[in-house]
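Below you'll find only one chain, the form predicted on its own, shown as structure tokens.
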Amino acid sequence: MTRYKINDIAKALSATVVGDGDFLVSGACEPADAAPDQLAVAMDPRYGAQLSKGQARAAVLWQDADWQGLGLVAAILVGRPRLAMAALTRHLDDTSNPPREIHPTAIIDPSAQIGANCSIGPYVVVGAGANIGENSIIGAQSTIADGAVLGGDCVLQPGCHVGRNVHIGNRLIAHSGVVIGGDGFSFVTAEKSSVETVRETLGDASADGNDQTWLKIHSIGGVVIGDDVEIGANSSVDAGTIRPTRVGSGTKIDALVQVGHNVIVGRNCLLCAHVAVGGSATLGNGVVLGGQAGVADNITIGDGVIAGGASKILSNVPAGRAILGYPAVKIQTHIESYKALRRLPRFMRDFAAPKKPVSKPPRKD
């Protein structure tokens, strides 16, 4: 079992020591439920009176805390929480260096091109042409397409699959599941479709008889991926059809995220689980999308927008924005209308109440 230093774990944290820097631990706890070897995680004050409850020793605690009336032999002490824990896990994850070796189950064409210091896990196949940067991690039963670009020190989680004409930048973190490259969801019929006539009439389906026969438009404009970029689990980044889809550099995407065609997300956004985005919409830098926002196709959303869960968002949004609800307004707008519409029963039924007759006073002449 690995075993970490108080000293050392302060040090990736750039936090101070006091106590006995020298105790080890065998990993992070919740306070409650710490074993004595074990470092309770209570940066908080209002996570401390949890100490008591378990046995830690050790812990991470907020910058002024009182660690010996606490009574812990060793504390580390955090002025920013969360980014604390970003540093704690990194420290503690010992979980993404594999033996640095190419399985012999592996099938690589002749002609890729494998960094050093790479691993190569089991039945990964790698295409002609494909060029892996040093220092990656391809992990078990991914697929690497003829001419893929992956830069060093990226981490394909096992069954990743990374298509043709994809063009990835350093330090990519694909969790299990993901496509980067597949075919862009575009079809065409040879007369004009329903859809078409919806487009243009916002109402009218109908198609006049004419061929809905369903053609596939091909995509073969391919990824390009900026640098530090972590897609989540079964996620997907579709091809463009001519011009490639482009995600900058920084930017996270959670798991079950759906990016399509020609679709340009800028850097250090933020898109969280279930989030689509059509094709051909622009994404500016340091957008933030919750949970379950939907982008329609062929619109812009400017730099540093924040769209709350579940919004629908239908039209062009400026930058600097913070928007919510269906069809996605301006947060202060979506919450007077949602508080109109919570009244809107009350004031039906006090509009449907008889209403006592009032007689005219008489008139003064």
Contents of the next structure:
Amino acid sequence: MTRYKINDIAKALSATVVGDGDFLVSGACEPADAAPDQLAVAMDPRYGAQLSKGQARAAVLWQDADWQGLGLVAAILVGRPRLAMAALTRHLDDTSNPPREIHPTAIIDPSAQIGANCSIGPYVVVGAGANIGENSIIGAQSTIADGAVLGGDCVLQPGCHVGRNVHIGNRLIAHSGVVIGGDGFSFVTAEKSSVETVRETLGDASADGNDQTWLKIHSIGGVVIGDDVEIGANSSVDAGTIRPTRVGSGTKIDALVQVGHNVIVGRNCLLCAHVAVGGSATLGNGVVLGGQAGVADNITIGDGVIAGGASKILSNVPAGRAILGYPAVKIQTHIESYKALRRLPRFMRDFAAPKKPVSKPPRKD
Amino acid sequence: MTRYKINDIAKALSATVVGDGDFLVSGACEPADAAPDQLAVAMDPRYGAQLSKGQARAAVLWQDADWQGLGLVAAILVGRPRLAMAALTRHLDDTSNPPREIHPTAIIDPSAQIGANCSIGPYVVVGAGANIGENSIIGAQSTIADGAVLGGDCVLQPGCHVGRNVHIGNRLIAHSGVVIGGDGFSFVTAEKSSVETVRETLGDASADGNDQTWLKIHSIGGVVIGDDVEIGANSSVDAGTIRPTRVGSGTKIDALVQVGHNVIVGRNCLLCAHVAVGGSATLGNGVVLGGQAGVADNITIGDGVIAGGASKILSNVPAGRAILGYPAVKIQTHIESYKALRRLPRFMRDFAAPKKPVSKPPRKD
Amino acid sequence: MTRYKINDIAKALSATVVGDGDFLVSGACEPADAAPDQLAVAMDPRYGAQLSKGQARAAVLWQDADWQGLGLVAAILVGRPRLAMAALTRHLDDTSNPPREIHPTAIIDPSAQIGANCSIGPYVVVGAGANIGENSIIGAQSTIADGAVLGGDCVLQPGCHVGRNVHIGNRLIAHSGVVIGGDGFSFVTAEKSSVETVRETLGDASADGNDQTWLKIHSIGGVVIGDDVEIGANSSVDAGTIRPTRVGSGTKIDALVQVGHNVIVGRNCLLCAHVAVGGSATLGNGVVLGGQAGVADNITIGDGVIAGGASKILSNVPAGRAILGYPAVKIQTHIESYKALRRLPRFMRDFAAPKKPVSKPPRKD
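Write the structure block of the form predicted in complex with a further copy of the same chain for the protein whose form predicted on its own appears above.
Every chain and every other molecule in the complex is listed next, the one we just looked at coming first.
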């Protein structure tokens, strides 16, 4: 088991050590669960009391914590807790560094280019003309289609699928089951479809639209992904029609997210779990979409927009707006409407009440 | 084709046989579709009339059914239909019992422990130090990461991915595409982010937040799953930060569900399709979340809570409550608000009406 | 690089050529991005102005476009733009036509039937008694379970999983990660469960329901899929209980969709991303469900119904209706309620105002 010196951890956190900086810990944990050789993480006074439930002798604490009063022999004092957590977990992450080898069962087309120091796992398939940058790790049973390009220092967990016409920058992290470059969901009928009619009229469709045949619009535009993107388990980024679907650098995508064809996602966005972005939508930079948020096709969301969980965004949103609801509107507008709705049943009852005769005798039953 | 004796099926159902218990059937089906050698399933009087549309000579019927009047030679009489269905389908399930062998193409690290009588399918990859209990079946092309632990009698369908730091109990059933132990979606900015600002103020963000860089909080806490858990196709259970994400024994998870990092799911819960549980949320025992329900991060849901389909749970819920809506509230509260909302347009029109002059002449146009 | 003659493209589009029909292009792109050898796609006058930003010498334009005034040497004039896009992208799609061979690493049970001219990719596993029609392409690392049947001209992208008791027609397109035939999510408790109680009473559950054990109802009914169906990345179609789950011919299913057990989906439906269809629901022909729409279990949706994005369909819907909202109602009803809700806060304030004494002095604070 790896052991870490308090001084070394503090250095990784750019944080202050108090007490015995040479104290050794075997890992981090919650304060109440700590064994004597574990580093308790209690970066807020609210969690300080938990320390006495565990056996920690060292902890990461808030800035002015009374570490001696808490009975510790050593502590690391930090300011912004989650920022410290990023550095701490990175320092303690013992992700197995796989042997930098091409597994003998990997099937790599002779015309593919594999950069120096890559790890290509068992049963991986790499197509003709594909190009993988140096230091990249391709997990077991992933497939890289003909001509696809990955940058350097990428990590694909086992079972990822990268399609044709896909260009990916450096340092992508893709979790298992990610699919990049599947076909867009794009179909058309020979005659005007019932969907088109309803979009125009907002009235009913007609039941006789039920035998319309859907013709496929092929997806030959591929996908372009910038640097430092992360994509969660079983998410899908579809290929564009004639231009690429784009995901900007620094954007992070959670598990089970769908990014439709022709979509443009800006830089440094966060798309939480189960987000669906409809075809040809455009997201600016720094957009944050909460879990299960949805974006209708063909709309535009400005820079810095924050959408709360389950927001359904059905029309364009100006930059900087914080929104919520279905349909999504400004958070304050949503809250105001929502509060009024909750008062509405009583409001209607009160309104109706005066109509009753004032002298009505009590019912006997 | 396997043939089943009515008496044997009835025994499996702990149910009563009437008529010829030695009658043989080749399988079960809906009453209207039944061939003469099939067992019609019509456990409610509503479905009795369907029997005459098919050719069944034997059926599973409700308790006081007139099986002879329905023209059958044999019947099994049951009380609670779905409970009978559980026993019936289990009895008839001919899931191919794969040869208990380690396929020669499976790549198993020499340090991994494989229990007696396991089936390890083609192209499976099992990492160093992994441990798989006896009688478990690992479907083709699944991967078990270094150090992961699975109990006995587990079944992983083809293409499942179990990550590092994952401990799974006995009798897990995981359908294809399940990912257990992918990284949590946890990021932080060096300075206060636009999301933090909006959470505090509920006001707008500022568009200049769009160049914030997201730093990754690593997921070193893994996942702990109890006994008798089932997880549907393409669902994902993310690893915790420094403590494990937990799924309690007896909990059943449908397809395309996301369980976030640090989440605690209690015992005997049901999470239906497309449910998303945000990071660090806690679910009690016996919680039922309908399809597409969402749980915000960091909230607590008490024991026995039932959330209807598409409920979006944005705040803590006390034990035993039945909820619905976005945001989710008590079902009765939701229905009352909803009914009032439907009446609201007319209510507003009626309210406005008296303001018009009573003697206003009709418009001519 | 393949080059295409304008005349040939126009023929594929059944469209008119103006100018030099022998002009060669290397592919299609958006007008502003066009290199001199690319075919700009600007099928609506709105996009005409973009042409001057690119270098296109040939374009696909709307019917009465002034192609010479736009500075082109050749143009193809089309009527219905998206219909033209279907033909254009099909013509230009250079999907690598894989060598029609059975890869030596594919593991095919000797009792399986593989039609003429199939391509079976690396590490594919085909079970006993499975049957794959001619000209089908099975991508790398896909699995076809014992006894499963696929028609001719099917394309499974890498990493698809087809379970037992699954019958698929001709020309299926399945994108990576598709799972067909996983078990349905169907459980029952020995005694009446808290869910049943809540469904009956719409009141609260009781917290003591939390130790109910869920018994599995097995899925032995399989799946039947018609001809010309497409299924997007990481979608799942669950097996039925004792009868098959059915997806009708011509139906298109987007990425990350869940089709529950016993569901019947009609012909020529569109199910957009993240749709969830609950168990035993029935969809007619030509039904269109927008992204993130949900269908409760056991309900019936008539032919030609159109549901807007994120609609949550909680009760039966008659044929031809266009619906929206949670719960989904007629679009016009939804819009009317929604507009009233937005006016409600002011309405309540205005209503309350007259109650205040008219002569109330201004507050001093």
